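Take a look at this single chain, the form predicted alone, given in structure tokens.
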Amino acid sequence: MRKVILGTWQDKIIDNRHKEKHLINDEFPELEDFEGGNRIKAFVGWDGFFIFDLDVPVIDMMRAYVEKVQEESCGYCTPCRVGTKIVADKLRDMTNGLGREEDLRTIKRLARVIRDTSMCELGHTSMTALLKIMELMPKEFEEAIKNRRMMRKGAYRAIATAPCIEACPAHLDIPSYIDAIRGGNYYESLAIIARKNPLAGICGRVCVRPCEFVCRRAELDEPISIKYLKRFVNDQILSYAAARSKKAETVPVRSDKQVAVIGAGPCGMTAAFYLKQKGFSVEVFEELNEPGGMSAVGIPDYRLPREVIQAEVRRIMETGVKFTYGMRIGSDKTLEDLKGKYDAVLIAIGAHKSKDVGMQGEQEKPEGYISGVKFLRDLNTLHHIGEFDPPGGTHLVVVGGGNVAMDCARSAKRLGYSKVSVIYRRTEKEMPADEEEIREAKHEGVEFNFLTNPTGMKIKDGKVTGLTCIQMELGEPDQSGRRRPIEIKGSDFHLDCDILIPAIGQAVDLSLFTQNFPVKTTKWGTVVVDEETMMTDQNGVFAGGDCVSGPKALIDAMSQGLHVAHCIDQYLGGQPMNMPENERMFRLIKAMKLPQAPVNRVGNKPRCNLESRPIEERIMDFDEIEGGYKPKEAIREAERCLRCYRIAMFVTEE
């Protein structure tokens, strides 16, 4: 825990050096070391600074901060690009033992200038702390002038970031990329993108978008549309490359190392695709006979099509990845075999078993009963070649409320069944499905049944012929932070269907491990890794993905992917193995849970949404639904970002 001696944020003052009563929480308990015994001593961000050590060399610090945003300044704007400057020019000079009296009048005059007309948020709030700073503690200021001395040097972490930035799994750099393609730079927005996700393809089509939740634009009219975007850029360039046969350049050798993946999942080719930036051999083995994971058999076509995640792996294959088909570990080869010819191993297996409701007679796993989990994989590994048989019955009931139970209920729409029902425990507003699968599955006439649990199922003949069901009711919130399903006594009712999708969760597939070669495993059925480092209790052998986890969204299996390259990359060369410093900040910065300013700005632009095929056209195949941005409409919706970038900096022991 660190106590604040003094500080501000958004106006409000603590200050504890007199025990002055403090006007706001004074404490921070998740803040302590910023890595092994070394002390977080200060921060210093966007509204406001916090000091935890009067040892903390104040203008020193500022110096710092005001060189990090001259640095991360677009130069778009005077106030910005050259009034940052001669700010930290005159912090320097006063560092050196050279500041005048005059040069505080000049640094309080530029700073509030900067403040009130820069052009984006990186100016707007990057005099903040400074002005704050020198009116609540003059005396040091004054001193430095006087004196002329020169002044001992801080230690410092500092990172440019933004609400968008910072809700990203991946951290990946939004509103520059989104800043390239309003300036039509397209590679070079692809390229922005590429630093930290190697699938921008299949991201801006199935990414659950937590940067646009937290979006400010959100404040004004509507969120930029982060996900479309990106999917624009990636198209325009694929397209364009595809045209003139442009592929990606090899990436060379440069290591003995060996690295074996298993498992071509989101998390295990993001890994192999940055391994191989890296400089190593790397070998990408998987059970199924196509890449992707639960993104190609999990996700269907309707949304992601096949032909982009085929184009997607295509150009991490030339990068120099080699990818194996048809190979599961555990039985076709062992992790003792692979442990013996590599000198890494990642295991990004993923969470492809179901799991049961838990009612009655589904142990008897009758006909029309089948796993939300095999319902998919049989229907996109075999529907487009046209050997899917799908289950015989005019009523399907889904059983969940996740976005694996809304793509199946939509396919079965496709499929041509005259009902197809929902049943999910709690109430529409606590289910975990995106809000745009819920809603276009409300269009496409698919029914819910909300508060409704099933109990029992009806079996005649071996067949499902209906459902037992009690209706529920909320009750006080539960771990997860939702209201709790409690069943209403004596409210059972009957539910006729043929076919019965139980959608309420996936495990992991753990036969891969042997006694021969054991891994250590939760109580949950996860795989147990250092959080800092991904790597198990076997020493070489690193995890990450859903079977680390459990299912959750892609971009949280990427991000992973993203960790664990850099700790192999540090393993393999004979380095300590920790997390990037840049993924240990934002975690910090999560940890203290800064209130947001509001935006103060000018809406009334709103969101260019992509344009959908019409419902009565796409429930009749499994065809993309939605056409992507055209120029013009993404330049528009570029043009709306804020830029709302801001610099945080920790200032440590050592």
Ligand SMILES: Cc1cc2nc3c(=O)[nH]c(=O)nc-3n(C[C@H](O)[C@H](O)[C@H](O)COP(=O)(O)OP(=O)(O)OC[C@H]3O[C@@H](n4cnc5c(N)ncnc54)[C@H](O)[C@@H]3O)c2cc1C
Second form
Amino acid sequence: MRKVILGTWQDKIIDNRHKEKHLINDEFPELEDFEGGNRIKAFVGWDGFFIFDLDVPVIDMMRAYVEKVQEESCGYCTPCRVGTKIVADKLRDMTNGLGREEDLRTIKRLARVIRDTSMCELGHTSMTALLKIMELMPKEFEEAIKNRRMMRKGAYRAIATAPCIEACPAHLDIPSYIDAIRGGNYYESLAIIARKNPLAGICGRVCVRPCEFVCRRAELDEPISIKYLKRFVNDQILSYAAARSKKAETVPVRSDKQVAVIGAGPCGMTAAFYLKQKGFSVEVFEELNEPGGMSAVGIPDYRLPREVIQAEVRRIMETGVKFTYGMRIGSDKTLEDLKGKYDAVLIAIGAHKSKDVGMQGEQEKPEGYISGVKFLRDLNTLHHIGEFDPPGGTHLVVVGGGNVAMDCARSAKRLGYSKVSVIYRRTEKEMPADEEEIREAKHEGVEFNFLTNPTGMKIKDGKVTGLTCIQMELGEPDQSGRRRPIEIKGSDFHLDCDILIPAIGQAVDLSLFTQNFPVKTTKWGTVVVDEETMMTDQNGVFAGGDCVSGPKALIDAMSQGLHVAHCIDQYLGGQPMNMPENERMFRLIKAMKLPQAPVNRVGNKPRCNLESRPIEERIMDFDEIEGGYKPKEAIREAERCLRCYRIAMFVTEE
Amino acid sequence: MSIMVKTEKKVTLIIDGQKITVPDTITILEAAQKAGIRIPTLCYHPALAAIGSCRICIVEIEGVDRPATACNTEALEGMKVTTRSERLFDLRREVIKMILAHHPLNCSPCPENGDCELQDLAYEYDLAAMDFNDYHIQTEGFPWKPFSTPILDYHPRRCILCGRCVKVCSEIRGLGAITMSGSGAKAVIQPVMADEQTPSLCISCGECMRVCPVNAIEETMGGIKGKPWETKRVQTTCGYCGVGCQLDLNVVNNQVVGVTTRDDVGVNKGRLCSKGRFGYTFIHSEDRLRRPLVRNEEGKLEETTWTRALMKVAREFKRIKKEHGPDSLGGLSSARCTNEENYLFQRLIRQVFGTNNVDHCARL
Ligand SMILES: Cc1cc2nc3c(=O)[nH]c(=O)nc-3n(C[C@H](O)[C@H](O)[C@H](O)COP(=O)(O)OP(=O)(O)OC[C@H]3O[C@@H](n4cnc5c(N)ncnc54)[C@H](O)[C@@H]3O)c2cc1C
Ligand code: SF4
Ligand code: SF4
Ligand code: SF4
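Provide the structure of the form predicted together with the named molecule, given the form predicted alone shown above.
Then the entire complex follows, led off by the chain already shown.
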């Protein structure tokens, strides 16, 4: 917790300089030390600043801030490129005891020009804190000019961020890769993505895109199509490389340390890629005969074609990562074996066990009753080689309201079932599935029964023949903020069906942990890791992805892969382990819960949508639905980005 | 393609008190131009999509605190726009100052001197060297680096980073061979890497040089360039192929020193390929054939007149045709000829020579 002594944010000014500390109630309750024991003394940001400790060297702090602005300025527009350089030079002079009286006027004048005329939010916000601090602490500046003394330097941690970057679990530098597309610089764009995300083709198609939900362009018209821009650069560079049969460069081994990764899902592949980049020998063990994890055997091909996954893996393989398929750790080899042979082990096994709905008849496992993940796995591994034998019947019912349920229902449509229904116990508004998924499922003819809960199965001769359901109504909101469904007494009804697919969640298969090699788990059946180091209670054994967080999304699993690669690197190098510094800063920024400022601009240019195949055609096969952007469309879309960059800086003790 | 195609709608907005109705697809700058209102610009180039980097075309829009750039803000229904005000004058003047703070101020040795958009703006906004005293910029050194092609040289100190060159390369040439790189005051224009191994996609067309307003991209060919007022610009048709691009040969003291183009002239509208733009040094080459030469008895080349030379050629062709038949002859025409000339050429070979042995080098 930090108490504000002096600060301002947007229009609010907090001045507690003359108050006793225990009487101050302007505070950030969730803001802790930077690292344990290293206190945060001040924060300088885009709409103001907060001072928690009055002994911060104010002018040097602003010098550091504006120098960071100048370092991050993209150089595109004049005021930010040149103006912030002049201001930074002047502030530096001042801290060196070389400030002149007229400099204060020049700084103020330039600061206003930069604020009013820069192109993007970096320039717009770069001078706010400086102008406010000059107003609230004029004495500091006047004395600096009078005394002409060298000033004490502080310790600073600064970062360029944006709402979309903060929302992305991997903190991809989104505006910058969009910028590169705008400049026609696709190769660089993909390189920027690859700093945090080696699976651009996959994410560019199926990422749940938390970034787009906070995109500030939505205030003017619609959010930027961040996801499809990613797909565009990936496909562009890949086809360029394929046309020239270019391969990714092999990374030389620079360390004698070896790492084993269990699971070739998004988390495992991401970790393997970055560990390889750091120079370790990396070997990935995968139970299935192909890579991708849930992205391959969960997500159907019409959303994410196999070739895309395979092309990504090929790139990772070309850098020198070894993959062994068809090897299940826990039966073919044990965790102990791996621990004995490798210097570090990463568990990234995902969550592949299905959960039961908790209705009557489930235990009998009748014919026609098949879990969502199993249905999709069989479909995904067997259909493209012509060996998938779909369960017989005409009416298929899916239970659940998430993306997995949508995938099951839309796949079922493609398999030719005459009637496909989804049963969900709340209303459409509460459905966790992506809005687009729901809309497309409806277009494709999937029927929805909302406020309906299955209570039991009708089974005849060991085969599903129907379902008893009950109507629900919404009650009080629960912990997740969604209204809890309550049964309406006596509203039971019957539904005929041949196939029943529960898709209400997955659990982690923990059978690879044995008595000889126990690893601590939670009561929800997920693996316990240290938040800072991603290490389990077994030294040298790390874990990440769905098996730690429970079923989430690709990018969450990948961001953990990135994090864990960083920690394994530190572990193998014998250094103290901690989370990447920028990850720490993003967490601190989030903990401050700063209000967003409105977009002070005009514009009206809706996003550029992708062309999808007609419904009658696409429900006949599992081919991809949408074509990607063409270069002209991508550049037009990239031009819509407002570049909401801003600098956040923490002043710390050391 | 599913870019939302806007149906042609009209919007009415007010610029400087003047009510104007324009299609809803155009920008404030274009709307103002239609109404005859001048908004100062620098990075804007009529052949290119708006760039918006220089920030000089800022205007005030009622209801929005921050000025917006006219070149890339759409004209919207009911907008009230002010293009001239004291605040805008001051802001523009400061921005131009910032540009000049990073640009050499000794205009006299510069070939653009007298025909320079930046100079015009400095004049319009009453800026002189002493206005920069309170900036005393601590300039960065820029080490020389090769540009995207050896035919061009890039001068970072002159460059005002307007971004036109980058835009023309990706938009008109469709290559994207150069880009802005580095950050802040260290930003420069640099070749794009297509990947680790392919350094540049540049095809040396020199379009970037054409649109550069401040001569920051210069050709490494040729020698001295003339000042605008001592250069005679002779409009001609490019001789390299049959397209017929229009260009201006720049002549100083009866010497061709370069090629420039005009944005609104000819089929090419200012564009050229590398041959048309840079292939002029042959004009004054010592090795160039100026008179017809004919081999004498001893096999040595001797100067002669056109009539004699052509007579000799005709005589010899006739002899060969008579002794060895028409198919012992053939004709190879040049891509530098026009369609009409090539047509006449094949008529000559087919009908006069009597053979179908006729072909064309197809490209230079
Ligand atoms: C149907 C479905 C649709 C989804 N759609 C989306 C979507 O559109 N967007 C999105 O962002 N997320 C989506 N997700 C979630 C996303 O796929 C997961 O969050 C993500 O794949 C988790 O990555 P992971 O690496 O942790 O685990 P996984 O992807 O599950 O990978 C784990 C890998 O480990 C292997 N493995 C397991 N046990 C062992 C063992 N003992 N030995 C060797 N190998 C083993 C598995 O075979 C698997 O390949 C979806 C999930 C499902 C089920
Ligand atoms: S970061 Fe934004 S404000 Fe700064 S130079 Fe680039 S476009 Fe201009
Ligand atoms: S407009 Fe661009 S920078 Fe701003 S939030 Fe959207 S994608 Fe990010
Ligand atoms: S080289 Fe010329 S055209 Fe290119 S950015 Fe610099 S000044 Fe503009």
